[in-house]
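Given next, in structure tokens, is a single chain: the form predicted on its own.
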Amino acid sequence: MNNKNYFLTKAQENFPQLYYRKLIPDIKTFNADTGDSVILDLGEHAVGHFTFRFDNQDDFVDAPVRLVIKFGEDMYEIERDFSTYEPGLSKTWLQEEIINLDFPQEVTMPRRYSCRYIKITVDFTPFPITFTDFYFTASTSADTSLLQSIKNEDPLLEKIDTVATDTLKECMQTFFEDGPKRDRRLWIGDLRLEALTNYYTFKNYEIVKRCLYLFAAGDLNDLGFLPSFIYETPYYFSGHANIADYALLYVVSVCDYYEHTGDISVVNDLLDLCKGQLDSFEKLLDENLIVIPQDGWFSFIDWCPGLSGLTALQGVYLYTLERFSALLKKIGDETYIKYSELLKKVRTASKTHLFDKSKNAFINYLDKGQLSVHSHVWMILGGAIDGDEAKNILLASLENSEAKQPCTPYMRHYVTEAMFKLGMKDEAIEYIKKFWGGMVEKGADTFWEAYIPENPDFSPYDDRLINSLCHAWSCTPSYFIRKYQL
């Protein structure tokens, strides 16, 4: 059996149904001459296709009408001059189109957009024209009828939950997209967090299964790691990045899936692949059982400038070993003994070689002595440290201006997860309210790709214009709020 073909077939068997809604913007008619413009507000963030009609007024339109149409996830994008953007990523991700229309007609624009606001500028028209019948056809594979509303005594937490579920809904298309504005691909890191939130909201188990199989069909690199991202349009393509922490979190995603569905058939299909990820990682440990750096883009952890992520990566490995050995034991696979024993050894080694007692912190000798919140979070999640000692170290690093701090909602999720693991419920709630609540207070319809409260213009690409303002890895407040009944 060709495993790739088998996995792709299984992925297609779980192709999700898309649900559509028609959104009517606030302005119904726009009369225009050359140079006039109008901004339409859909009233909410949406992903889909834009339709409008244009007609002549009194005179025959005897030359093409040229329009510039801009789509923005917020008003900053609408108001910003795109010509000032200097690419950190391709400028063609900026949502602006120039179209020429030869005669009055209804127009449905062929590309899909991610937006709340639409600005139409008449670059040229030979005579006055009229625009009418604006509507936006929004799509998602999230069945919103399955979403149970929640009532929270804290209105900010209730609003955070709403924005988080909207974020997930927008990213649920034919698979879990990382962001519907830009990239539009499936990353393992986003998949894991989207799937967790989905289990407590829309309960679309098929899309999770589809994503797991799409990755299983991907090409392994020389180290034996899965590709970290997948495209399916216009054809299936597995990306060339093979990030170690994402390969491990794929295994965790399989464990999560079984925990929430009990679907042993998927586990059986993917079990050897999961074992291969852990066995490949074990080969990268030195004589002290500490992971050593590799050439190229080896780990992600977070978009944090200057972050040395090896200690955090060691923690991801521990976290994965614990989850996978528990899964194997649960399904009666005797190899759980091997992974359980390895977990004990690596935990001991991590505390022995990476913990600096004089500084009361995890500082890897291969990480240039760097102090980071990331290291402590993942060592806590990996069980290398626990109890009051872990609480004190985590809080100290969060308050230390010299420590590297999380930059993305992705890493903030794992900070929050570590707090809940340590029984720090009150601290976790305040952390959610300060971080995700900060975006809500700045008017977010959906949660952003990157956000630093002290530096709201932060961008990992050096220009916030290209940032995604609806990003998959930002949706997990709903997971915490609903799982822990906050």
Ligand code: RAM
Contents of the next structure:
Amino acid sequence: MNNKNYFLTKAQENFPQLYYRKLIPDIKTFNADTGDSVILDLGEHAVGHFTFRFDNQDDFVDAPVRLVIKFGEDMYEIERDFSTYEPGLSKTWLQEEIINLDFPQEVTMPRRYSCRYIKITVDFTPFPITFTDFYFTASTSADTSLLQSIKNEDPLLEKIDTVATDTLKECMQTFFEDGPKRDRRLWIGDLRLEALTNYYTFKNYEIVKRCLYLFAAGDLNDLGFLPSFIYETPYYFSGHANIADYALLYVVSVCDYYEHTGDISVVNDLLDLCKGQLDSFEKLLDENLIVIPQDGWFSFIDWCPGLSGLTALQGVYLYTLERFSALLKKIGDETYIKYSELLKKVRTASKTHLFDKSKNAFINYLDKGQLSVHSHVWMILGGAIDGDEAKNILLASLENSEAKQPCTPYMRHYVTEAMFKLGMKDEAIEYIKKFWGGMVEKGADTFWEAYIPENPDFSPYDDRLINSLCHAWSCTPSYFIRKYQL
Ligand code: RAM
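Could I see the form predicted in complex with ligand RAM next, after the form predicted on its own?
Okay, now the whole complex, with that chain kicking things off.
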């Protein structure tokens, strides 16, 4: 068996069990003529299939009935006219169907939806009709019976934890999806944060294993990096993006997995691949040990418009070297010496070449003089600066309106992690309450893909309609709250 088949077989062996629940909206009957509509509320966010029954009030249907059925993660999606959407991303992510029904029947819609609200509009009916027996079959691979609820003196933190675990639950399907509305695929950056939160909540180790193997079966690009995303349906597909920070975070995900499971067999299977990711990155360093920018979508870091992100990428490399050399040492692999020596050298080089002493900040040629929170967070996580110096610089960048600020809960996760690393527990709690708590206060049932308090319409894709409102990388408050017992 070649490696790819071996990894895919391993992934298949860890296919998770799905758990189903039936949700019944409060409205039980809807009598309608042409032009009438009803909005059903499931009372919570759900991922799954919708079923209803329709009957004619007379005994004869003269012509087909045409319905427009819309699914919304929030009421904004329900109320907005989808024809006003200007892509951005494909408009077919917007969840709306037109169906024609020839005669009374029970209908189970074939697609899976991600929603709390369902709007049925009768576009045309020849006679009055009646809808009954609405239900939604929700699925997840999270075993909710394993979730221990937390009691927190602060009701906002308690609510944030609930919304965060709901977010993770919804994204846990046959693999860790990034968002059940969009993109419905497995991305490395999302996987890492979902897995971390899962270790403190649903503890489904199989799904993590499965996702690690799914990536291991992927095609490397010319630089040697893993695909940043994969699909598993309708057949296995290795995504055409190989973002360097995501390739590195795959290695970190393997380190996390070992830390939480002690499962050496998986680490042994993936060790060469992990070494390959770091060795490929090392080849991109210049004579000063600073990364050389590459063409294409080379670094992600955050969906912040205009972000350069290369200093941050260098920080992700440091962070990965540190985690990986520690893993190697723990499992008795002597090559750890190579990676830890490299770590020391690249750390010193990063401070020497990327830090501007006169400005007391990581402002440099690599990012064309751009100041960002991202650079500082990742240089802190990579250990290039530490202690009070790091604390002051981090706070200064967060307060500086000229600095690029995080736009997604993904990047805010790493801001929070940097705060914990520096012992800034109070600041971290405030930060979680401000950003994730802000979404809760705006009525979020699950955490959103992107959120900027001062700009509620912000979207990385130009129109907030296409944003995912249940997004995996936003679930990590439960990780922080539970790990640090906040
Ligand atoms: C988007 C999704 C996904 C993320 C990538 C980089 O398509 O939000 O979660 O990982 O970007």
